[in-house]
Amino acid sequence: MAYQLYRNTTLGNSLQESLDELIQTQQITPQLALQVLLQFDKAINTALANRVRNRVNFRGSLNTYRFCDNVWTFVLNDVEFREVTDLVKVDKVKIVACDGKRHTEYK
């Protein structure tokens, strides 16, 4: 089973809302909607693992961290993100990191 982290993105939320609407109008079954979401999880994880090559450096103060079920969660304060010439500053950011090699199980 692929990570489901990306279901809470704009794209993932839009997909879920569309699937809910199709279920309510009885155009698809809940089982089909679940299969679509599972395929979305698989596809988004594979695409991010294989297609994204940009690098961003960041620096901030570590507020809290946690490691549970092979998932790291970091909360940072006063963070600066840098990409070549761009700089973005934020007060607080939460980073959730999972094992990137796990996606190979689904090929």
Contents of the next structure:
Amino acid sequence: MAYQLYRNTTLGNSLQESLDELIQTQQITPQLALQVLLQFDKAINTALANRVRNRVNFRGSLNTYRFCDNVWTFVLNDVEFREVTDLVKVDKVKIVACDGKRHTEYK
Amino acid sequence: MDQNNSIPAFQGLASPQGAMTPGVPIFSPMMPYGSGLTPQPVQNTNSLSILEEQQRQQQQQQAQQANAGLPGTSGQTPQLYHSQTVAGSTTTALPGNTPLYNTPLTPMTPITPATPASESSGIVPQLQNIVSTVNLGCKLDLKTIALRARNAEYNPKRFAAVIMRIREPRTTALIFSSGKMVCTGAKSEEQSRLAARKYARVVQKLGFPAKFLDFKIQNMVGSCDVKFPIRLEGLVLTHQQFSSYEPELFPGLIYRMIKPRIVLLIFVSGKVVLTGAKVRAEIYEAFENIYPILKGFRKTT
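Output the form predicted in complex with its partner chain next; the form predicted on its own has already been displayed.
Below is the whole assembly, all chains and molecules, this chain first.
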């Protein structure tokens, strides 16, 4: 049971929309869609943990922070995301972060 | 007339010395009607109404002076600072310390004789931290507060309170499920009270019936610099009942003053930290007490 954190990403949302379409056209059951999403959770978590090597730095000013249920939520303003190759600037970014090393599962 | 820069904190209080009118325990030339708490010479006709109005005027004047943010120089009455802000929990503030006007009826009786020898240091400790508590008067659901309020942390496995921060005044609050709250980090009594009120308003806006009960300042920390190096070894030898100095443990000498009950951290550089005060006057008094002692242990090399 991995974090379901990544379901609300571009990739995760596309998957959920596709699964909803298949359910509408009766090609799969909702139970199967749920299993697909659980498998997606496992896959994305292990992929990010093991197959991602690049590093991005970011710097901005902290607007708000929250820590509840072991989940950090930050809102930063005027942020610069810096990778070796390029630089991206944004006015506002919301960061939701779960613990990398965890003892119990959280949804 | 008696202003030679010593703290006139006890001016007009219980110093019968020099009082020329017998039978009047508190008499000051600058208080024509007195504080209203002690029997007065028979000068007033409508005593009740005048006294009440005078008390009100004095409280307003104290309010104005407190709000004008008078600097805490040692030549001023330190009690004014908290007499307005802390309702009902002040220990020393008496109305009537503020002189209204001099009348020809009152003889100019000196109350505080000119203190010989020691002058004031001219250094005023600056307040660095104030810790206060308040009771919001209702049970709180910490998870709701942590989820809905901004700038809040809640980790019940580590600590059973929500840690919330605000930027103005820059403070941190610990909010407990019982409804009690601790507010730390403010630089003045008024700021501490204001910050506590802001936290209470945040909690109130989240839907809890928050009140503001029993606000009390629990601790005040001040610091200052005497501007000369100090022989801590000498100090601990002569004042060993009050001092503890373990340079291998901590580089500062810990001086536990009995009156007022303040703990001072004294460092070789001449910097002094004072803590344990419930009111600003205790910090000032403690520093005025320690300054001549420190001067006696000034490093000459």
